[in-house]
Structure formats: C-alpha cells, structure tokens
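Single chain ahead, by itself, as structure tokens, in the form predicted on its own.
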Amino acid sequence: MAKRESRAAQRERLLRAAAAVETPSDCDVMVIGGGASGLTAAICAAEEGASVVVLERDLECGRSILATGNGRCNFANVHLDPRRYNDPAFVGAACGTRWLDDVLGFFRDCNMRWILEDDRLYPMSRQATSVRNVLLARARRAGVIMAPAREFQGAIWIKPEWLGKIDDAVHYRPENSTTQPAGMAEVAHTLPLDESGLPYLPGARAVVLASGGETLPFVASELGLSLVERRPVLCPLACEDSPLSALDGRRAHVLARLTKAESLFPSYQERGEVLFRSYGISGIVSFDLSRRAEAGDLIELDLVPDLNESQLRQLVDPFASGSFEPGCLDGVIDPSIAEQLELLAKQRWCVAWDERKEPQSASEALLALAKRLPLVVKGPAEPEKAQVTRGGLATGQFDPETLAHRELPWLYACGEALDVDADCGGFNLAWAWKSGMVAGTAAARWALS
C-alpha cells in the first residue's frame, strides 16, 4: 500500500510546480484569483482568442471549489432568480433571461454531466473535485497560463512613456509586447524570479478581479474604487442564552420565521433542517436567515410544519384537559427535543421579546413551543466559517452587461469580488460561473479590439 503524502511533502511538491510556471512578458487578459469565477473568466477570455494569465495566491488554482456543498459542489439551482440575491436589479441585468441554460451549456462543454436533487444541481459524480478538474482541464486546453503562489498587490495603467521602465515601483518588460499601452505592477511572490532577482511581472491590456471574498488592498487606495465593508453571511447564528442550549447537537426539520425587532409580523420564512448548538442554531436554514437577521430580531421555529395546530392539539391534549402526557410528541419530534419542550412548557417559559398572552395551561404552552419555538438573535456565530461574505466592490460602479468599471474600461470584476451574495442552494456558485463568463468574454473583446 502506497504511503500517504505528508502535508509538508505536498507543499514542497506544489511549490516546485509553481516555480516551473513561466509567465509571459505580456498578455491580453490578467485574471486575479483562480477560484470559481476566475477560472470561468479565464476560460471564456481564452476561448475568445485572448492570451490569458491567472494569478492565484494559493498553491493551486480551484482549491476553494473543493469545499463547496460539503465536498459535493451544489453548482447551480434550477430556479435561478435575481430575487434570491442582495442586488436583484444588478444580477438580473448581468445574467439575462437564459442564465441557467448558459451555466449548463458551459459545463456541458467542460464534459461534465449532472444530477438533480430537489431543485439543486450536483456533478454526476457528486464530488466537488470533478467540477474543479473539468475547469482546470478546459483552461489548459484553451491555453490559459495558471500561475499559483502569486499574491497580487496592485495594478496601474502603464503609459506609453513608461514602457521599459524597471525600478522598485514598476517592473515591466515590454520586449515583444503587443499589449501597449497597458500593464501591471507589484505582484508579491517569491516564485519565479528573473535574472535581476525581482518578481517577474507580465503586462496585460485588461484585468479581471476575481479575488473571492477577500478585498484586495490596492483597489481603494490606488484605483479609487468604492468598497462596501465585508461581513460574513451564510453562517450559523448566535442567539441569546436560553434553556434551548441543552439541545446542542440535536437536529430538526423546521419552518423558520424571522420577525424584525421593529415589526410585529414575520418578514421571511425558510423551511429545512436546523442543527441546535450551545450558542444558537446552525444548518442551511440558519445560513439563509443570517443574510437577513440582525441582533434583536426574533426567529420562531415550527418544529412540526406538516401538522397544523388543530392536528397537533390532538396529540398534545386530545380531551382539552389542559395537561399533557410525557412523551406525547415523541412520534413527531426528536424525543430529546420533545423532553426539553415539556420541561419548558411546565415552567411556562418564553422569551422577553415575546409579548403575547401567556398560555393558560401546560398543554397550550407545549403546543406554542412546538409551533413557535422562540430564539432572539445576537448575531453571526463562527464568522470565520462563513460560506460567503457580503460586501466588496460596489456594484454601481460597474456596467452589469459587461462587468467593466464605468471609468476604468480595462478593469473588470466578477464573482464574490463584487458586492453580490445569495441564499444557499447553488445560487452563489451560479453567480460565480455566469459573472465569470460575462467578465471574461467582455475583457477579451476589449483587449483584442
């Protein structure tokens, strides 16, 4: 049996591979970031006939794809709708009316096939590795140069009189250049080095920012771009301390309703699985709620969404005695959760936020808890594990039809680099693929024009 490669050995192997990648003296399109949107943009630009280089700070391109969908990569949804996004007008204008057809056509041309689970699309292998591999293979076929271990630090417009200038601020070698007057500067990395010992930088006519959830430091200071502050979304929610912390590790299929602190009525609801944690809730439902919930808001969980209150009352108190038998909900709710609800019902427990009339009997209290289990939001929990971030480049400064900056025609952005996020279910990756197609194609056409 072959010995498994250690992490140290893997890192050394990947560094050697990165060092072997030679970047040209210039290219038509430079893509910053080799994740989902970046690889898509690079492929589309190269297939338009542009020469393309991808700079990726990680040791490999496409690594971020491997973690999507718990390793299964829910890469799209059959019900793509701009209303599932924080900026529906911009997303709708960028993605058009054939959004799903475009995404599926792109992956069909990558020689990937898929399966449908509910409304979610997965690769037929059900492995995120498949998605990454077909993208890398298509990029190689298209002639994309993928240069990992390069951390991009800045971009400037190289004016004609600057060509040939080499110093600490600008290191650009235009021998054989066909892309004048344009260029790049200040890419911080250690591999590879040219004979002068300085990082060797290719020039480019067009730049595509596909840097994921990380805001590149130069975009505001050097280019004057407007940024929306980053914050984590699609993450667990912390809730105010309550006896529900005793349910840590238990799961339930629920209908969750969100009521804003300043409102009397729910403004959003989501159905799916919730994982109770000592700090609050996790799971897909909480991820989607995290895009909308703020500190002080109320979440109510219907733990038996397939039964109405009348049907549930027949289980809790069929003779209207005002009491209930222990275990009366064991057949419809996780018994551990049901036991905790029984204890809370006997205490007539509620949260301070809830000003409705206190239940008159133990059975009514249990019924209320089963249909409207209350949680008061404190804020995001484990933000470092958030699936996406909200914020980034403000969308108003980009043309949605090309994703080009309105004042810097050589600069494009796509994916999570822009202030666009969506619910779980393949919506965020669908935006990454489509926005990458739009930005990569437009950047290539501009660079070659």
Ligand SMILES: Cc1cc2nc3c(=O)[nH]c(=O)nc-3n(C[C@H](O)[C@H](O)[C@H](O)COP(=O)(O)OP(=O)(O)OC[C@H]3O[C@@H](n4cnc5c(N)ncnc54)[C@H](O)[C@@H]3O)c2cc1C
Given for the second form:
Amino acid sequence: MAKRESRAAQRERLLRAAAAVETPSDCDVMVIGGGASGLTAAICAAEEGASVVVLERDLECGRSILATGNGRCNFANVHLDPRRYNDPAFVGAACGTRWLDDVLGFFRDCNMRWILEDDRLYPMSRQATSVRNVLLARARRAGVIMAPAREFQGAIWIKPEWLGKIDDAVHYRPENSTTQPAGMAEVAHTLPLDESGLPYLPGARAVVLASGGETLPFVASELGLSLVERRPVLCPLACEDSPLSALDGRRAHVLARLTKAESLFPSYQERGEVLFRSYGISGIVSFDLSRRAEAGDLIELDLVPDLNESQLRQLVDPFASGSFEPGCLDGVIDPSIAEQLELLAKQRWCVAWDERKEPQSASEALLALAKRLPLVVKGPAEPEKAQVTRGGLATGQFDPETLAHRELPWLYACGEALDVDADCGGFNLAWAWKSGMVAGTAAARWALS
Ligand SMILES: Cc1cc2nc3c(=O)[nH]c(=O)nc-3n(C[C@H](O)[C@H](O)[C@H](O)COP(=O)(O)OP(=O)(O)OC[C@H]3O[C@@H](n4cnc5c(N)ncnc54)[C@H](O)[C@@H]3O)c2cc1C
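I've shown you the form predicted on its own. Could you give me the structure of the form predicted together with the ligand?
Next comes the full complex, this chain leading.
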C-alpha cells in the first residue's frame, strides 16, 4: 500500500512547487484569491484570450472548496433565487435568468457531472476534491498561471501612462509579520526579488478582487472603496438559558419560527435539523436563522412538526386529565429530549419573553414545550465556524452587469469579497461561480480592448 505523505512533507512539497511558479512581468488580468470565485474568474478571463495570473495566499489554489458541504461540496441549488440573498436586486441583475444553466454549463465544460439530493446539487463523486480538481485542470488548460503562497498585501497605484498597472508597491507579507504562516518566509527567499528587496509580482491591466471573506482593507483604503463591516453568518447561535443545554450533541428534526424582538408574529420559518449545544443550537436551521436573528429575538422550535396540536394532545393526554404519562412522547421524538421536556413541563418552565401563553396544566405545558420550545437569541456562537461573512465591498459601487467598479473600470470583484451572502443549500457557491464568470469575462474584455 502507498505510504501516506506526512503533513510536513506535503508542506515542503507544496512550498517547493509554489516557489517554482514563475510569474511574468505583466499580464492582462490579475486575480487576487484562488478560491471558488477567483478560479472561475481566471478560467473565464483566460478563455476570452487574456493572460491571467492568480495570486493565492494559501499553499495551493482551491483549498477553500475542500471543506464545503462537509467535504462533498453542495455546489449549487436547483432553485436559485435572488430572494435567498441579502441583496436580491444586485444578485438578480448580476446573475440573470439563466443562472443555473450557466453554472451547470460551466461545470459540464469542466467534465464534471452531478447528482441531486432534495434541491441541492453535488458532484457525482460526492467529493469536494472533484470540484477543485476539475477547476484546476481547466485553469491549466486555459493557460492560467496559478501562483500560490503569494499573499497580496500591497497598495495599488494607478500610473497615468498605464491605467491599471500594478506598481511594485504590490508586495509580499514582510518576513517579521506575526501573522505570517509558517513556511511563507522560506518561499519569499526563493522568489525573484525586485530592487527594493520584495518578491516581484507582475503588473496587470485589470484586477479581480476574489479574496473571499477577507476585506483587503489596505486596498480599500488606498482606492477609496466603500466597505460594509464584516460579521459572521451561517453559524451556530448562542441562546439565553437554553433549557436543552444538558442535551449537548442531540439532534432533532424541527420547524423553527423566528419572531423579532419588536414583533408579535414570526417573520421567518424553516424546517430541518437542529443540533442542541451547551450554549444554544447549531445545524443548518440555526445557520440560516443566524442570517436573520439578533440578540433578543425569539426562536420557537416545533419538535413534532409532523403532528398538529390536536394529534399531539391525543398522545400526551388522551383523557384530558391535565397530566401525562412519563414517556408519552418517546415514540415521536428522541427519548432523551422527551425526558427533558417532561422535567421542564413539571416545573412549568417558560422564558421571561414568553409570558403570553403560560400553560395551566402539566399536559398543556408539555404540549406547549413540544410544539413551541422557546429560545431567546444571544448572538452568533463559534464565529470561527461561520461558513460565510456578511459585509465586504459595498455592492452599490459595482456595476452588476460586469462587476466592474463604477469609477475604476479596471477593478472587478466577485464572490464573498462583495457584500453578498445567502442561505445554506448551495446558494453561496452558486454566487461565487456566476459572479466569477461575470467578473472574469468582463475584466478580460476590458484588458484586451
Ligand atoms: C466549512 C464551510 C462549508 C461550506 N459549505 C458550502 C456549501 O456546501 N455550499 C455553498 O454554497 N457554500 C458553502 N460554503 C461557503 C462557500 O465556501 C463560500 O461562499 C465560497 O467559497 C466563497 O468563494 P470566494 O471565492 O468568494 O472565497 P473563497 O473560496 O474563500 O476564496 C478566497 C481565496 O482568497 C485567498 N486570499 C484571501 N486573501 C488573500 C490575499 N491577500 N492574497 C492572496 N490570496 C488571498 C484565500 O486564501 C482563498 O483561497 C461553505 C463555507 C465553509 C467555511
């Protein structure tokens, strides 16, 4: 059996490969960030005939794709709809009416095939590596120069004689930087250096910002770009005194309803799985709720969404005695959750927020907890686990039809670098691919015009 490569050996190999990548002195399109949207933009620009260089901070391009969809990459959704995004007007104008066809056509041309689970699309291999590999192969075929271990950190200067040329102020993270990942300095020593001793990076006629959740604040301040503050979304939610905190790790299929603190009626509901955590809830439902919920809002979980109240009452208290038999919910919900609900019902537990409907009897209390378990939101939990960040480059300064900056026609942006985020289900990657196509194609046309 082939011996598995150690992490250290892999890093060494990747560092050597990165250092061996030679970048030309200038190119038509420079893409900053070689993730989902950046690789797509680079492929589309190169296939338009432009010479393209991708600068990627990581040791390889496309690594961000590997963790998606629990390693399976839920790369799109058959019901792509701008209303699933925080900026429907901008997303709708950028993606057009053939959005899904465009994304599937792009992957068909990458020789990838897919499968459907519910509304979600995955590669037929059910492996995120497939998605990354087909992108890298197509980028290579198109002649894209992928330059990993190059963190773009410099300012962009606009030379009047060559609008869009990136000056040698574009440079590498200095060796003594505290945040520098191990190994980066080694690469810096092996890269060709310019006269100021900094690794040499090419000039470009057009630049595509595709750095994902990283805002590149130095670029923004240098160019006067308007930024929306970043915050994590698609993440677990911390709740005040969660009554099910003892059930850390248990899962339940629920219908969750969100009521804003200032409102009496739910504004959003979603059906799916929640994972109870000691601090609150996680799982896809909580991820989608995190895009809408703020501190003080109320989430009510219907733990038996397939039975209505009267059907459930029949199970809990068939003789309307006001009490219930222990274990009466065991056949419909996880028995350890049912046991906890019974305890809470006996104590007539309710959150302060929810004084409206304090139940009278033990059976009414159990029914209420099973159908409307109340949780008061504290805020995002474990932000490092967030799948997406909201915020970034304000969309208003970009033309949605080309994703070109309205005043800097050589500057383009795509993917999460822009202030665009969406629900779970393949919507975020669908935006990354399509916005990459739009920005890459338009950047190449500008550079070659
Ligand atoms: C765990 C996890 C699971 C997910 N699962 C899904 C899913 O199944 N379906 C879905 O639709 N979405 C999913 N997402 C969201 C999805 O991955 C992102 O929306 C998408 O990758 C955004 O693409 P992007 O190109 O904008 O950014 P990224 O793919 O993050 O790429 C940005 C790239 O830029 C590089 N970079 C950053 N700064 C610099 C710099 N200064 N210089 C050079 N390079 C730089 C980064 O290293 C990175 O490679 C998931 C996210 C996470 C974290």
